[in-house]
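Starting off, we have a lone chain in the form predicted on its own, written out as structure tokens.
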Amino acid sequence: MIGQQAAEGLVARVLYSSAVDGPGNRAVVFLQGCDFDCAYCHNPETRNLCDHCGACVGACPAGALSIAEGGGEGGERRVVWDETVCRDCGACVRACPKGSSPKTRRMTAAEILARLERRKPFLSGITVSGGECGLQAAFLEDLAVAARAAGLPVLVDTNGSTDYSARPRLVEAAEGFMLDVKAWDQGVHRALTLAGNDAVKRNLGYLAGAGKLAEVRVVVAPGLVDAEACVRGIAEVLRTAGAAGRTVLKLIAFRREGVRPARVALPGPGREELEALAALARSEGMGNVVIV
């Protein structure tokens, strides 16, 4: 709309090249903030929002962080990050009582695309992740529309907590959605993420029916995730939507890299367990099953 201010996203970081976040070589935009607290979270520093307490400032060995009094939107103090001297060593996150990152910035879709302009000939598209990108739906929608017009289709990497049926413009503009199903049983899901999964299941059916479900992913973490129930439940919903044969089901082995220190000792699944789940998925009508 004419005169409407462009939505801003709180961006944790922009990765300019990735071969594991969708097909081809993609840029990845990570947004800050998540409404799940997954026990095996691999991006824990993107979950909480920085409250500008300043605990990270003295911990930064590069002097990339400082306090600006009255620098916030309401005149409050805030932590300022100097990207040009940052060593990306992670000391700030380790010092934060909330395990959060102060290295965020508010950006519009136009600013994101400007950063990617010179890399555009080498990119297949953009994947928007997090955190949980659906929590910033207005920005996500603007980015999907603008990026499609620029020839960089957007994949939405989401935990499914946002009601995407209420965002038809976003759904239409996006190339597709990569939906994480953390657990199938409500109790297991709450124990794993501290949140329910009713919205996730609704999105699974809605996006599949809309032809926008590019990929469904299950992290296989023994003792934490009811992976067999996930496979059966996902397959049933996708069969009903007529999408079981064409939707990618990705079974992802839990890995320790990047998780919070308290979770490093969690066991990963054996290859036999992953192969058995893949066989189950195929027997349930899933036509494209990938083990990672």
Given for the second form:
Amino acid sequence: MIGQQAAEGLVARVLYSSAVDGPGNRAVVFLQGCDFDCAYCHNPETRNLCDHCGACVGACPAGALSIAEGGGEGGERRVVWDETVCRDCGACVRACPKGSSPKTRRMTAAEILARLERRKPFLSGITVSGGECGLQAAFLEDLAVAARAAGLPVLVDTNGSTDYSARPRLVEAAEGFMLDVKAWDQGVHRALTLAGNDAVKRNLGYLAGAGKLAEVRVVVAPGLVDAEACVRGIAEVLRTAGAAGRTVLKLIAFRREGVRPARVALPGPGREELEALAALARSEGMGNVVIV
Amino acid sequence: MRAALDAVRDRSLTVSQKYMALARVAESTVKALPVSDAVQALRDSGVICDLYEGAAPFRPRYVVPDYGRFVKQGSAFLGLEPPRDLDEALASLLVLYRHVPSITGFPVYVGDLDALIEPFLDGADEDGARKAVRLFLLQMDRTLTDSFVHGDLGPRETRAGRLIIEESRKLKCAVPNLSLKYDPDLTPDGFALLAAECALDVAKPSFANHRIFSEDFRRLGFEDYAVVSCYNGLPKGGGSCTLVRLNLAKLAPLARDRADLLERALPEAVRLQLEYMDARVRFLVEESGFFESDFLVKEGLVSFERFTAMFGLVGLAECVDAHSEGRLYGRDDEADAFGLEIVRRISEQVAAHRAPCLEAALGRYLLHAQVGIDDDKGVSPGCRIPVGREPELTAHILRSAPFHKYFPSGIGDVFAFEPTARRNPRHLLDIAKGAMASGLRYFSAYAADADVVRITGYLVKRCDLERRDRTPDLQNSAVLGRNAVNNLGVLDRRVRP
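What I would like now is the form predicted in complex with the partner chain, since the data block earlier showed the form predicted on its own; can you produce it?
Everything in the complex follows now, all chains and molecules, and the chain you saw is the first one.
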């Protein structure tokens, strides 16, 4: 790596403490940009990349946004975000014609670890999430390697669209992967996410076989997700890989709060439906099923 | 006489609470202590306050018996042989608790419970031992009726420790308050995790930083310490004669500016509080006869050489805010640095003082971050960041930690967590361990919907907090808790995700 420039990640947010992004207390690094467009997305502002159109600048009540003409690497105009004045009110996101956010920052793995230095005694590790962190695989790999060396194991929270078998160094360095299976049937998956799921299924088998699949998640959203097929399909792949007993299967009840109303009108699942799915998963050999 | 009649007629007090109220009235009729005009002026303005200790101290405020010695030797005064099995041990302890004095009438320390009980579990069957421990805890809650009653656990894992934590979690009682003495080298994760899970449900045990406490007390010349009452660190086999507090929130307006505060108002107030403490200590030691006549002293369960006294302070946040031109304590680094300077100055002046008639710690008084009293309004406990402006969780702990080293006799922070934290108790344990590693002396946590709520340092059952019918409370501390909820916004603490 000597002489080579460290990869930069486009970071939407660094959270110092989270109870819901993996076991123990974890710092969370959210990366900007996602290649799925899930109907039930709860963080739609992390999907698209900012194109520096400047529409948000006037909308900011705190004066935290400004335009820097020629501020970009190629001399193009940039929207600049001043974190110290930002009140996190969300006006910029509401004003963005792309539904994106100007509050991102280019950071190297070393910069992220420097930020977390004082927090280390509090942390079980770092979870990298998004957006879709797999889209910035070079940076993700750097971060996983550097964080592990610093004593902070990395969990990768991913939609599985990136082929991780092509990234053995990342897979080796990461503590594990938390993989979303959005839908099992290709057609259902396309309808829900506007993308296919061949890569997701390949990753499911590959990561399970590599002993790096920490958790598989299915968001149970009636009418949008073929949850039963997901449970059966996941169980079959994991049984084949010999990982069904140890891998956590999380069944997450869809909640309407925070979702773009134009995309979803349906209510979440009932408790009975979740319990029935959990029972199915157990009968299919899954050893660690959790309802959230 | 009016006050006495009021106490007699009060429909919201039990008869035993009336005895206590009447005793306080009687004590207030005597003028036993020499109090200078300057001290009296600061008492009248609320800058110096003795926290209802009374006008003629006749027992130390905090008595910390060596219960280990008691179970080895029994008691001649109580007519008890040394206990031979678990039933005898628990019965003997319950007898002794009844005779350990304090300001409230109930013992502020009931022992390092796990270490006391563990030897008697040899050969005891699991179900029998569990039932005995449950009844022991239940009897404490229903007879030692205020939650300044405090027991210690750890740092090592024991069968007794597990039983006490598991049964406390099931019983959901406010009494006893519990601390886990935590040392990363001695306390296994599994045991600490059990404590964290219990804390989410019943707000105890808290995590006490065993390394910091034991080092501090060793340096002060004591073999061992206990955490008692709210979170007070005190020498085991001794205690504290008195606790008087300096209300910095009320001192702040008496100073023109920062320089005037640091150079004039503060050192003068500290000097006067020390003078007042000296007078109280001298009366207790030389006039009351406690150290000559009480059986705890005669039988060696406490000894005079291990009695110190506590110099308390409260309302640092409001004092700093008053002299920081809009910058806020807990939010602004410069304001925090000024707070640290205030505490450093107090600490230096207190450390330089020698009590005229105490031998413990060479006559030094120990600094204590007092949590407030129930009628305080707009006065934050000790050095705490006020409710309503708490920073992000780990930032909060890192901001608070530098203050903790100055307070060997107690300082602590309390954190409320989302109920969903129960799905990942390891998260709370990570935070507690990080807090200990960052130099926090004492860390308390509970889930925002827990059955027991930590008020400032003591505990009250949620149902007692929510009661509004003005009938008597079994536990005195429930009354304090209701007032504190109104005056200090205890239930409005930032809930941590």
